[in-house]
Structure formats: C-alpha cells, structure tokens
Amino acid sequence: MTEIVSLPIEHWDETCSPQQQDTALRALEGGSVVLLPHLAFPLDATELRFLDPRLADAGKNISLNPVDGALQGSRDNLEPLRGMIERYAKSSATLLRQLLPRYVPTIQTGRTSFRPVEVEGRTTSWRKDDTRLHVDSFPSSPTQGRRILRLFTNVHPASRPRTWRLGESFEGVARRYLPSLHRPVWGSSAVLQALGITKSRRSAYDHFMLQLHDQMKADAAYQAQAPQHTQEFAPGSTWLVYTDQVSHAAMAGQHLFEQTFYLPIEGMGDASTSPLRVLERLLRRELV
C-alpha cells in the first residue's frame, strides 16, 4: 500500500538538510506521497476572486504551457490569473531546487495548472475518469520512459480537503494486467505520428502503459476490491507524488494548483524502480 512520508518544510525557498533531500527522493521514486503539511500556497486579496468554478471552460483544468505561456481553459484570459498560475510555477521550480536537487540538472517543466472545478460529482466518460483507480498515461503526449512527477496544492479557503484513494504498488498492478495486455503493432507509432493523434513517438513502453491505464479504470471489481486506502489533504497543504507510479484517484475536492515535471530516468537516484525498468523486467525485453 502506498505509504504517507511527511516533512515539516513551511516556505517554497526553504534551505532543506542533505537528510530531507535524501528522505524525498527514496520515499518518491519507492512510491511513496511525500506530503508537506505546513507548506502552503497564500492567495492575496486580488487572487480569491479567481477560486470560481465558472473560469474554467468545460474541462477540469486551466493550464499553462510552460513553451509560449499560453493560458488555455478560461473563458477569462485575465493577466492577474495568469501570473498568479505563473507564480505557483516559480514556487514550485524553487521548492524542487532545494529539496530535490539530484534532479535539477535533467528535469524538465510541464504544464502549470489551476482547477477551481469540484471534483466530487463531475461527469466524464470512463477513460477520463480521475475518481478511478489508475496511473497516469497520456495518449497524445508519449514519455517513452521518463518519469511523470507530480507536486500538488490545496488552496480551499474553508476546510475542504482533497480526497485521493491511494492503491498497490506498480508492481502489484503490472503483475495483475501483464497476461491481458498486447503487445504494439508493427509501424503503428509511426502512423499515430504522423497523423498528428500523438505529438511525438509513442514507444512499447507508451503501449503498454496506456492499456495499464485504461484496464484499471475500466475493471470495477477492481476499483471496489484492489488494496487501497483513503488519505485527506489538509488545505494549506502541498504533496509530491510520481503519479505514473503510484495508483491513485481524485475523489473529492475543489481549488488546486498542480505542477507536471518530466525526469528522463538516467537523472533519477535509483532507476531500477521506475515503471520502465519494472515492466522491462516483467516482460524480459526492452520497451523503446
């Protein structure tokens, strides 16, 4: 079961100890939450008026795209919501600086994104669905390998906490679908490429990946029996997760900032622990 590690870091630019940064790395790339209770993301005076639900357009995000600094999914365009998305990239940039250092030199920034939207009710289809048990996988967007790490932030201003289920170790999951998934088509990577359905190659280990996904959330008896247990985060709050890793979903909650990185596994402390190493390992061949 997936395990809670706190630390008692309260500022963005807090100087860690050789310990603390030790402590995170083992816990994240073991699969691990690595929760900062007193870590806190403030909204000033001018900021609150953005925690409404009708900024976002349909979907559950508005995002910004760390390339061009587009802001996409509010119908406002507004400058001071941008800076304030902007701002909780910085924080987030210099919170990874000094707690995660081993990762500096080779991490890369994704997408920064607020959502205002509850997540308790939401109607979606079954793929999309994040109150279902899975790891993440994005269809569009292949990794081919590199580590998707997540920080998360809980801005409620009353006492809502965010409802995530946290579920089996990866390993655990991989073993129970491994029988059940395909191997990838010959040349398919290269016509959903071309055809522009993925920005850029989908490897084995992307294939592979994408059925773990879909199959978790598409298996209810799964999602009512697979080992999982509830965890609350406390507004105020912030908590870094490896979300390609570790089987979770979003139950309830509304008002968060998250940050999306990408680390290619040669910058991790340990790689044999990362869902590319732990698949090629089960499936005895490589995944490129």
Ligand code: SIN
Given for the second form:
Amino acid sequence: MTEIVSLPIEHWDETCSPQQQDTALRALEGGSVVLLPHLAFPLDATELRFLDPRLADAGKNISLNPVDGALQGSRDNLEPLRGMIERYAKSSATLLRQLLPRYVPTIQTGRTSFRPVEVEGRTTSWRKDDTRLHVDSFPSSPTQGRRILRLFTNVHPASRPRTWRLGESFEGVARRYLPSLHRPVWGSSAVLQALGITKSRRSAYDHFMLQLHDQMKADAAYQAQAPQHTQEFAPGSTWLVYTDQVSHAAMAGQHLFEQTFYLPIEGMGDASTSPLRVLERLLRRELV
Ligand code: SIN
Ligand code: FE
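Please supply the corresponding structure for the form predicted together with succinic acid (SIN) (the preceding block corresponds to the form predicted on its own).
Okay, now the whole complex, with that chain kicking things off.
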C-alpha cells in the first residue's frame, strides 16, 4: 500500500531540518507520497477570478513553459494569469531547495500547470483518462530514465478535496505486466524522432514505461481488482510524489497547481528504487 508521510511545513521558504530532508527523500524514493497538509498557496483577491474552467481551452490544463515562460492552453493569455502560475513555479523551486537539497545540483524544471477543470465526469480517450490507475509516461516526452517528480497544491476555494486512488508498488505493477511487455521494434525510436512524434529519442526504458501506462489503463479488471486505496487531499495542502513510480488515479476535484521536475537517477539518494533500475533487474537487460 502507498504510504502517506506528512511533514508540518507551513511556508514555501521554510528552513527544513536535516531529519525532515532525510524523511522526505527516503519516503519519495521508497514510493510514498509526501504530504504537507499545512502548506497552502494563497491567491490574492484579484486572482480568484482565475478559478474558472472556461479559461482552459478544450477543458484541459493551462501550463507554463519553463524555457520561454509562455502560457499554453488558454486563449485568455492574460499576464496576471501567467504571473500567478509563474509564482507557483518559483514557490515550488524554493520549497525544493529547502526540502530536497540533495536534488538541487541535478534536477531539471519541467512545466507548471494550473488545472481549473473538474476531474469528475470529464470525457477523454482511455489513454488520456487519468481516472484510471497508471504510472506516468508520455508518448511525446521520453525521459530516457530520468525520474518524474511532481508537486501538487489543491487551491479549491471551498472544501472540495482532490480525490486520488493510490495503487500497488512499482515492482508489483511491473511484475504483473512483465509477461505481456514486448521489446521495441529495431529502428523505431529513430523513425519516431525523425517524424517529430517524440521530442527526443524514445529509449527502450520509455518504450516499456509507455506499455505499462497503457496496459494498466486498458485493463478494466486490473482497475477494479488491483490493491488500492482512496486518498483525499484537502484544499490548502501540498503533496509530492514520483508519478513515474507510484500508481495513481485522479478521481475528483477542481483547482489544482502542479509543478513537474525531472531528475537523472544519478541525483537520487538510492537509484536502485528507480523504475529504470527495477525494470532492468526484472528484465535482466540494460534499458538505455
Ligand atoms: C495525474 O497525474 O494522473 C493527474 C493528477 C491530478 O490532476 O490530480
Ligand atoms: Fe498521472
């Protein structure tokens, strides 16, 4: 069962003790969720109007590109909206420096997203349906083994929690699907990259992770019967999780911020817990 490890941090720039840093690192790498129940992201009075699903084109997320600072996913390309999301990106970076200093030399900043659309009742294809248990892996963004670390904050103005399901361990998931995972077709990575389907080379690791993601989501019996429990994240709380490792599904909730970080496994405290190393051990081959 995925454990929830809570820390009493209240400010984004709070100085964390070595014990808190150690607890967070071990918990995350061990496949737990680190919950900061008292870390809120307050919006100012003029920003409350952004808690509106109509701002998000096609009922999706609004996100900030860390390279050029451009906003994507909203026709209302308002500077104050961009500023609010950028403030979350900066707050996330500050927290990371305090809580996970070990990651600072190697971590890379990914996109920041604002999710003002209610999750419950949203319609998508099965592959994009995040109400199904899955580990994160994205067709167009290969990580080549880097970790996907995500920080979330529920900013619902009333009491609506973000409701997730949390599933079994990464090794449990991997062992279950191992017999039905197949090897990449020789040469396919180069073709995908040449066609612009992937932004960088899809490694054997990415290939296996995409299959895990898809096979979990497509398997109705697994969705119903896999070991799992429901976890509610209250408004005013923040949580961190390695979403490439922890089986998760978002069932309900509205108004969320999310920051993605990528970490090369060499930057981890213990790389043997990474999905790359677990898959390599189970498949008895290198997945570069
Ligand atoms: C996900 O990462 O699958 C969705 C998380 C969320 O929007 O709550
Ligand atoms: Fe996900």
